Structures are given as C-alpha cells and as structure tokens.
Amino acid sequence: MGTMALNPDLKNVTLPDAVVASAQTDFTANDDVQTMLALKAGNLEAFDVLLAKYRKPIVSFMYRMVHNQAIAEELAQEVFLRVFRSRETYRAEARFSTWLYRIATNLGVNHARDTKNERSAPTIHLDEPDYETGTMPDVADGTPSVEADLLHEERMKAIRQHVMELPERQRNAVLMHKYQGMDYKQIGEVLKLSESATKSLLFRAYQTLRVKLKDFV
C-alpha cells in the first residue's frame, strides 16, 4: 500500500481471490475512473496508484485551505480514507479528480468551520513556496531590491488577507482554478454549480480582488 499510514482499516480488508483475481492490476493504460472501478471490483493495488498520483496535489490543497503542514497531512490522509471506504458504493459519474476534490474541499470547509473560534485570524499564506514544485505561485519581482521587496511582500500580504476575506465558495474556487489548475467545469463539478455559474463566481471573485489589490496594479 502507500505511504500514507491509513490503517487498521486496510489491513482488516479481506477480498474473495476470485474477486481480486478478476479486477485489473495493469493500470498504465487506464483512467482514474477504471482505476477507482478496479478498486471497487477489489482490487488493492488501483489504491496505490490513486495515492501515488493524488497525494502531493490534494496534500498542496489541503495545505492552501488550512496553512498547517501536520493538519494539511491529516486532512488528506482522511480524505483517501474517505476514498478507499467509499470503494464499494462508488458510480462513474464524474471524473475521479472531481469526486476527490469535492470530498476534499467538504473536509476542507468543515475544519475552518470547526476550528473558527480557534483561529485568530486567517493565516493562509499563499505568497509561499508551492508544496510540490518550491516556486512561487504569484508573479515574482525580476528586479530584486529592497523597495521592491517590501512592495511584494505588502502586496502578498493583501493578496492573501483578500483571498481570505472572499465569500467561502468563491475562496475555494479561487483556490481550485488559481492554484490547483482546475478549468470552471471541474470546478462546478466539485461545487455542484453549472459552468457558467462557476464563471460567474469566479468574476466576481476576481473583481473584488482587482478593486481591493488596485493600489498593487
């Protein structure tokens, strides 16, 4: 299994060998959706490769969401938990990735709600390293100097206080389509909102942060 410690729930997993002999171990060629078919027909290994591929991207999301490294961590381990319990009741009708994110960002909003009262203010940083690939998600100086420096640092500071300060869905998709790479359709998806109402929310989510960030512009 992965390198996620998801146990004891799957080392209690017991599978008739017929079961297992029948679902697909070759998952090069398959989609996320026939590996999660593969999953639910019984085969253990498809979880593997759905953890190698989701891990760091719903770890990064996760992060973006709760700004903490340990809590990011146990958010995703839950929700690949969450994955592997939902094997047998699981229907193709989205793609994977979508399913995935929207348990994701359920989890997600349920912990900021959770832990509103414990937080003193919002604290996402999204000025920092990306979790996978260590560069910068936002435009970076080319000239660095010390006014250019304290300028960026002021304008990531506002960024993420007025990311923060977005209504909860349009700061979750903003989340999904600036920093997960996520088109409006997967976002609807994961949202539970047409095309264009995802477009229409991810204007105004972006207006109110040009109007807010105009002094940066």
Given for the second form:
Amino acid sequence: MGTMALNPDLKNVTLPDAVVASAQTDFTANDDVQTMLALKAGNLEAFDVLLAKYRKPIVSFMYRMVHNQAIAEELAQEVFLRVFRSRETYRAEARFSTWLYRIATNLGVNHARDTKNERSAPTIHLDEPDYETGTMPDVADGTPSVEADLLHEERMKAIRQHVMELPERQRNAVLMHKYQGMDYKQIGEVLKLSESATKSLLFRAYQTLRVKLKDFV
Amino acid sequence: MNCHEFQNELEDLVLNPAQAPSPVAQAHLSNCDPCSAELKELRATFAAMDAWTAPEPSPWFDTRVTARVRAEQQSAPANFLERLRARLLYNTGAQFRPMMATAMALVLMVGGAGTYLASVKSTPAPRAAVVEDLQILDRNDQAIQEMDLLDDASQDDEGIPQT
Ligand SMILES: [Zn+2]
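Having seen the form predicted on its own, the form predicted together with the partner chain:
Full complex below, order starting with the chain above.
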C-alpha cells in the first residue's frame, strides 16, 4: 500500500521535506506507537497503516456492541476519525491499541445509552430478523442442513442475547477477551480496572454465561 | 488442594483456555466431580461462543473514513477561524488581555499608531502572533476535552475502579 487515498494530493502541500521523505518508510516493521508518532509528525500514510491494521477488529467489535453492520461501521468510522483528530495531542503513554479500544468502548457504550429507550433493553428475540442476512429464520422444512443452520442461528442469538444482558463492564470485558483476543491485563487498562478486578469481572461473566447458555453448549 | 483452592486456579484456567491444569489441580479434578464438571462446562461455554460471528467490513469502509478525514482537514481552518471569532465575540476576553496588549505593542512598534487601523485590515504580523497564541489555547482545550472523553469511562456497575 504505497500511496493510499490520503496521500497523493496532501503530502507535498502540507508536509515539510523531512516528513515527506520519511513517508517512504515501511511501517510494517514499526509498532503502532511509532506509526502514531509518525502521524502526529504529519505523515498521513501512517493513518492508512493504522486503518488497514485495525479496520476489521474495530468494525467487528462495534458490530457485536450494536448488532447492526451499518451502525457498527458508522461508529468505527468515528473511532478512526477521533484517532486522526487526536493525532497532535497523542502521547505514547499507553499501548496504541489500548487507547483505540478505549475510544471504541466509549463510543459503543454511549451509543447503547442513547438508544436504550428506543430499543427498550438489548433483548434479542429468537424470531427477530437476522441483521447479517436481513432475513427471518425459516421454518424448518425437515432437511438436515436447514436444521443445522437453525440450530446455529439459535445458538448464535442466545449467545448474543446473554452476552448483551451482562452488566456493562462485564459485557465489554467479554467482548474484548473472547472476540478481540485481548488478555485481561490490557482489558484492565482499557476499562481502567486493576488486573485482579478485571480477572474476577471476566470470571463472573463466564460463570453467568455458563448457566444461561447451558442448553446451547 | 481443596475445592476452595481450586477455584483460584479455575479463574486462570477459564481465562486462558490454552493453559493446562497444574499437577495438584489435575489431582483434585480427578477426585472431585463438581469441580471437574464446572471446568468442563466453562470451557465448553467459552468454545461455544465462537458461534457468534461478525461480518467483514464492507469494501467501501476505508473510502468513507478517508473521505471524512479529508473533509475534516479541508474544513479545519474555517472551523478554527469560526471558533476564534466566537471567542472574541462571546468571551469577556479577560484571559486574552496580556496577549492583546503584546500584540498592540508590536503593532505600535512595527507600524506606528497611525497605520494601526490599516494594518489590522491587511492582516499584519501581530495578528498572526495572536492567532498562534489562540491556537495554543485551542489545542489545550482540545486536549482537555479528549482527556475528559477518556476519563468518562463507563460508570461503575460492578468491579472496583483502579485509581
Ligand atoms: Zn472440588
């Protein structure tokens, strides 16, 4: 990805020579903080690098928070926009991804709070349309693959429902731990909780899910 | 190892599914059906949660982000000037007085009192100094707002916040 959308018409106009020269640097060897510092210094190619790396994890994280791809992508765009806006005030104190997930979590939580009254609790019914396919689950016609699909569908909805019914912090911790592959130390940094508090938070969440999902395991 | 002691290790075993039980925990598991069932169920639950999949980002995701970033970049100077105008109009300006005094002094030094009005119209250097100072204030505001945003983490519904 030598020149992505942001660069061609901007870098020669706004960037000092030294920064333009470093735009040729290959970022794949650098870590995120370095990339963010390059962005801070005015190297717009760094933004494309971060976008390419975190686009998928952030969209799927937002998707699980809001269960709607269009809204998830809207919120994910906002996350990246805030990264861009904050480039000048960014301080390399925490891991970049910790900071990124903190922005994402705040946006997701605020969205959930704003829409809480409209949707009256994040309850998902088994007969509601599937947001991924936009279809209603079919009535079983007896063929094994359809039955298997339905079983998968029901299981997925049960998981989604019971994860979303967890208290806010537990829910966010589970989304990061289970689906973003983050360890509890980093999750604790995102949620501003101690390591041991995060651990017991997650453990309580999985204990709840063990009971609630008994029939689907 | 008793059941109570096993619970401490159970946390780690659940949160790190790849981790194998320690020899003492293993010994406890083979003698204690409830603990052994609990671990099995927790691991099964964790594994079953894989069923909740998420769709791929749409192909136009990057284009949209990039467009928004670009729009923001292009409107940034205008926004700044609007904010500057708003500040000067709606602010008591007390905090700017030293700055304004400096600017005024510079104007007087550079152009003399006679050309003051004309030089304001043609955007002289002292104005740039004021703008620069205001930009610094503006950045500080932004920084404070961003810190507020980060600090405004979800309210505690359980767990102890780290202070
Ligand atoms: Zn036991």
